[in-house]
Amino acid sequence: MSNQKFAFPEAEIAGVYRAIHQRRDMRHFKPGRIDTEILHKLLDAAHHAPSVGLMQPWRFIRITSDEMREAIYQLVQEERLLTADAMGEREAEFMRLKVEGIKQCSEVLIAGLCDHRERFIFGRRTLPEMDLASVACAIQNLWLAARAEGLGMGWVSIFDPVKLAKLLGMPEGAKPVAILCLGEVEEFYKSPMLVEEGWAKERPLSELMMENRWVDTE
């Protein structure tokens, strides 16, 4: 039972719950823009993400360049190559899957970490990562308010980040974590993309939850 003295109305929980069960991973996109109201929301929503020792690592950087979406798209193709040599016998089925819309979506957000966090410690000093456990909140943030305005993004991971980073013109300790496609889809998939593919299958919960002490689940 909800603490019924801070929940929610019921109408709203499930909207949560919707939002977050309903969220994929996307890859096909169709025409359309994002209203600039819109996409500031869901900017607002992925900057209001709980960040270690409040250091807010986040940095978002909005592609409007056709040329500077060509360049990151080349990026990505170069990596996708590389990634399916590493695959082995699994290369042929790799090559067939789609690994990003960046070229159909209607928005490129570059998501990453600033510079200088060496001097964020509080949190942080023997978890150093957590700055980019903080930028995956935010990202996620933005994921599943973007699936609650019915628009679709994807996180595309395949890239090399010192590659990516110069193309920005990042200063140094800037990294990038993530390009974001967002946009207006034709459906969205009924399970991840991965499953529906064959490449993959989801576990349940029950397979990775432990208490009290770790289990081996492999």
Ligand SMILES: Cc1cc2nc3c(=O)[nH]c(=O)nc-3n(C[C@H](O)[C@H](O)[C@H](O)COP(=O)(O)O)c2cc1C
Contents of the next structure:
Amino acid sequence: MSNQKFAFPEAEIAGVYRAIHQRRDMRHFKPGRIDTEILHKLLDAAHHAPSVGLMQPWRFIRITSDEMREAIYQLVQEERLLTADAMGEREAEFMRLKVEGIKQCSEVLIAGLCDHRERFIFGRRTLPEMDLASVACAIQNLWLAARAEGLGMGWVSIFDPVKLAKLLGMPEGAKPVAILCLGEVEEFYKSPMLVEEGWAKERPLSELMMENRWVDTE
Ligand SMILES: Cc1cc2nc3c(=O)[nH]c(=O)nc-3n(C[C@H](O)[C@H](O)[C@H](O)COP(=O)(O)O)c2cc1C
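Having seen the form predicted on its own, the form predicted together with the ligand:
Zooming out: every chain and molecule, the one shown earlier first.
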């Protein structure tokens, strides 16, 4: 029971943790459309993310053309093969994994970094990648809001950003960082699909926590 003056009511606190724990990266979707109002709410949640120096470096491109969706899908397939090739002995195992749901999902959004980011120095002089961290915060907001609304989302990063930027007509300096697949799902995976498929194991927090000094975690 929280007795903090500014805490949300218990049920709302539980809702926040529930969205966090039950969010999954989804690659299987049901056919259908997402209500425009809900889509707007999700994007608005993304837009309320924190950003370095209030830079708001995120840009979202909603893909509504079938031809564009197909072209994006092809770019991902191209990179999937190159990724598999780079996997060495796990190549065949990787090729068996489902790594995207671009064709089945209801909505495809591209999340990208804006151009002219060099103008923003606050918080980025020594850590320029804080722009990317800010976009990731926006994507996570969208992911959690989608889970709360009962919608699945998949983050696809298997693509060549130069080729995708060209396809989308992005200016010099702007960069796509995620292909986001959104839609209704039959059910949410109980644990990460990569765990369910035996590809990877999750590590407990206790193994990744340190006190005062770095401890080797490998
Ligand atoms: C930055 C980032 C990029 C990702 N790219 C992909 C991807 O290209 N394809 C994919 O299937 N999953 C991708 N994922 C999803 C992860 O595989 C997934 O988050 C992880 O296995 C944990 O599963 P969970 O999100 O269901 O908890 C990505 C996740 C993040 C955070």
